[in-house]
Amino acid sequence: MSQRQVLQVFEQYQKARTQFVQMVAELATRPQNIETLQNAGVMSLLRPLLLDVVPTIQQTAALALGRLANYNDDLAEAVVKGDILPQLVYSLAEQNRFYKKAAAFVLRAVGKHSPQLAQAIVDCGALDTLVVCLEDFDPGVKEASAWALGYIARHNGELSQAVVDAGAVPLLVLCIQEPEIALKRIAASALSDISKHSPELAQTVVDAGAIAHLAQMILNLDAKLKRQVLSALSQIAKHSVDLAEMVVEAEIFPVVLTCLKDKDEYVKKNASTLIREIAKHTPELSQLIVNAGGVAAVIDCIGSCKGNIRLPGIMMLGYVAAHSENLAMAVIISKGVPQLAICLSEESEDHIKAAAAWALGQIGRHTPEHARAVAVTNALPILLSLYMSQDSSEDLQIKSKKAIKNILQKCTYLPALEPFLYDAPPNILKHVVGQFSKVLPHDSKARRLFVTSGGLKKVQEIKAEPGSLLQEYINNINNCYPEEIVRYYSPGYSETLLQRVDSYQPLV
């Protein structure tokens, strides 16, 4: 065989390998092909090509493996069991930028599925190499490695700590300062994933100087970057008062409030989440948000969106109101109660209704004035129907019941209470009758109205156990009226009168 023929054979072999990896990489982009590729044993065929002498074949083989591993955890597991990870890690340190990006993509695709698969990546020594890649000259390599590190860190505190111990955090903070938007996004996302698990991990991110740089990007024009920045700040602020105060000290107010009007729904949601995580800690932090116009801005945001986008804003109003009478009144003055009542009636998801019910309960539980502000929006009958509905989740029933109880125990606005005399179950009725027993002795106009509206008659029909608290409340109400009025509205009194008519002998 001549030298020319030998070269032709090698050329054909290279061409065939190239065509094979390109075809597999292309087929792996379509979900309907995945099972067929898996059954054909494509993993074991791709593995040796990761060490091919031709760089493009190496890169395309890694890309194909990444696409397969990305599809489901079975295929990701096959990458681990096929002993492919050590090869990738070795090549990640040695090869060119194209291969590094493809190899980091495989590690990300494997690590995203479960803590066990992410741990396999840690165990094969990938973290140190990925962290080195964060210092690479090429932004695409930095981005790919930051993405992989974030996907590993997001699972749990132990994996996140492993990423921190490998030295990733200071380099990720440098990455958010790079000019490339895509790199900023992924680095901010990775910092968010590291921060979320514990105060200690969040403190590590803070100590690396992340807050100031994240805060500067709140007004960036890129919506996806804003999402990640707001998420990262939320994950830091949620853990403790000290961390929340550090976020506030970066002068995010009133700048962050502009995000509540953003066209991007997830920017709105993440901005509401950040404000919620700050508000929940102390009355002082909530007051700072009120002073910055945050409560009114969140209420406007809730009115401009639907579904889960509303949820953090609803909860934020509940947290603010829970702290004190004055803060609850700030929510009322900003017209938060009608907006929460709308959420309660028009949302279809039980967990959102439950949050609105809880928030209304936090507002109404302080004083009669607070309770009246909730009662006049007609929220109480909605809460009662949600509590009594068989279709409501257990959590929604519990939160509706607690809210009703919180509001009723302070409510002295009798027109809102009276319908409950007819509709409420015994455990709620007790609180309603209790409120009437407190108000009627001191209000002659209310006493008269209670008779003419049929309220007194209804109270006489309630069957209460002798000696019970409910019976005591009924007795207190009856003591507000002349005995003959109480008798007149008692069940069976008309029969007694008719019997007296029958037995009456007229004077002739």
The other form holds:
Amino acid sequence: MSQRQVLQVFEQYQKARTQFVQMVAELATRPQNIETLQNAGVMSLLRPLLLDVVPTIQQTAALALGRLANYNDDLAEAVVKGDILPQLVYSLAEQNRFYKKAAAFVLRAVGKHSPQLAQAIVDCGALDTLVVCLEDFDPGVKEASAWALGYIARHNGELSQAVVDAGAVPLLVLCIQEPEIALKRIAASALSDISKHSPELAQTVVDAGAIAHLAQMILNLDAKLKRQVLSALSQIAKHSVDLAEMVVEAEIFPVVLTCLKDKDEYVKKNASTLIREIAKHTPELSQLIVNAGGVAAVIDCIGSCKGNIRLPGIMMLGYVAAHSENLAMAVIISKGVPQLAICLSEESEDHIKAAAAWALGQIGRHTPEHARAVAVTNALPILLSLYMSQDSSEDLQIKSKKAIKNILQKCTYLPALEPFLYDAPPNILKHVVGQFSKVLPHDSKARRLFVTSGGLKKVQEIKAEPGSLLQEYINNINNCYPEEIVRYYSPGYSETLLQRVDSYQPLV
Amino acid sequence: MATLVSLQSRLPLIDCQYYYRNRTVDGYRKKEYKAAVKIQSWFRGCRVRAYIRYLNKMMTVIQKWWRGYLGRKHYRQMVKTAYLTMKMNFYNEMAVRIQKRWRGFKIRKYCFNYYYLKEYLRAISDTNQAIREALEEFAEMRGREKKKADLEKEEKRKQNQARKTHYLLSTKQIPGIYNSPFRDPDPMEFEIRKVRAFQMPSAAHQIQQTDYEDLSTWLACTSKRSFPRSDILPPINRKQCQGPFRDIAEVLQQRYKPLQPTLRVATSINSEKDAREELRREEWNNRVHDNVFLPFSSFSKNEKYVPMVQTSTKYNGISYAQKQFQEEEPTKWMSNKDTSSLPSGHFHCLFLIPTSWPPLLLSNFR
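Condition change, the form predicted on its own to the form predicted in complex with the partner chain:
And the full complex, kicking off with our chain again.
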């Protein structure tokens, strides 16, 4: 055979390989094909193609592997078991930027499924090469390696520590300052994943000077970037008071409040998460937020969204009100209580209702003024119904019971307490009657109202063991009224009267 | 001879007497010896006892004085500590009084100040209102910007479309699609009329290429750049230039030689100032502190005081205020008692002020 024919054979083979690998890569984008591909044994076929002579075939093979591993964790495990990772790591250090991007994509796809797979990636020494890729000139390579590092660090604290020990954090902070938006997003999300596990990791991120850059990027227009930046800041601030103070010192207030008005739902959620993490540590930080008008902004934000997006905002109000009564009063005058009552009644999920109940309890437990502010919004009957209903979760029941107890112990607003006389269970009834017994001796108008609205009658019908606290309260109430009225309203009075009629001898 | 005989007759008696006397004396010897020993031992004992008595007396004296000294020292220490404790208790009590007043004041003024709280809550609601308005405005502004951006994008898209479908423009003979004769022309028509045609980038290059080929047949020099850069075309049927020509590369090199300024021209006017500035900055960076190193000479230290002319003259008499405001007899109120062993001035002062001292003395006390 002539030389040309020999070469033609090789050319055909190369064409076939290229076509195969490109088709596989394309098929792997659709989930329904992946099962078939797996059954056809695509892993073992792709593996030698990674070592192919032609660079394009290598890159496309890596891309196909990445897409397959991305789909589910069995395939990712097959990638790990097939010893493909060391080869990828080695060529990650050597090859051109397209291959680097594809290899980093494979590492990301394998590492995202479970901590064991991520540990396997760390064990084959991929972290050092990924960190070297972070210093590359091409922003695409940087993005792919930052993404892979972020997914590895996401799972638990040891993996994050390994990523930090490889020296990734200063390079990620440099990546945040790059002009490309996608790179900024990924770097911010990686920093967020690293700092969420423990205070030491968050401190490492802060020491690399991340807070200043993150704070500057809050003003950026891109919604996804804002999501990641706010998430990163909230993960840093949640661990301790010092870290929260550092985040506040970066002058995020009042700029963060503008994020609460963003069109994107998740930006709102992350912004209210950040404010919640800052507010929960100390009263001084909550005071700062209140002084900057943050409470009003959060309340508006709660009003404008639905579902899980509201949850951090509701919790933030609860944390602020829990610190001191002045702060709770500040929440009340910012018109927070009607909003929380709406949340309580509108929402369908139990954990959001539980959070709203808890927040209302924190607001109303300080003084009678606070309890009155909560009671006028008619939130108490809703809380009672949540406590009594059988299909509320246990957490919701506990929280609503605590909230009712806390508010009732300080409530002197009698019109709100009256419905409780009728349908409350005994343990709550005790507190209600106790409150009545505290208020009635001093207020004559209230006494009159109590009688005319039928409250006194209801109190007489309550059965209590003699000597118990409830009996004592009932006695206190009865002592406020003349005896005839008490006897008139006691149950069975009509029978005793009729008996007297029966036994009466007419005076003839 | 008689004496001799008498004496000799006494001889055996002497023997007997001698032996008898020695015997008897022997008898007494032990007794006397014991008596002498007893007397001596008693006497020695007396002497030693007297000596010991003497020593005891001396010991007592020394110990008495030593114990007295220790006791006095201890007493002085006790007095000192008692005094210190008394002072500390006093200070503590005063501090308690101050803290009591201050804490009450603070709580009443800042923590439980009802009107302050009311003011604060009002300020909070005002801030809230302001923030709400600002946020509304901000959201509105964002919405407007977004809308504007969307509109612009739409505009651009339409323009692009018009440019791509430029061939649908209507001519005089044939009305285009958008220019139906039966109704008003579509706005797209006007759009297409406004924009210029969309040209594929390769078309421009192709035109350049043909230009180049034409020129090369007319002239010996084949480079495009050798032609004068104007739009005037060369005359047709031009004769070939005659004569030996220089190498075209040399000509071009000479014509288009880049500017090679001398070092003097190339340095900027401010280079020297910049260099000095740079140097100064470098030195400032490396310095630990900026205090200028002062010279060693104590030239300024030992300056003798030269009084003013007015004060040092003996002719004018002392000027105003040197005599009037001075104490006439400063020694009248100051005793020459040694006050250094008293406790510190303040404490002493506080305890002694109630007694009546002349008021002037208080102003002299520092």
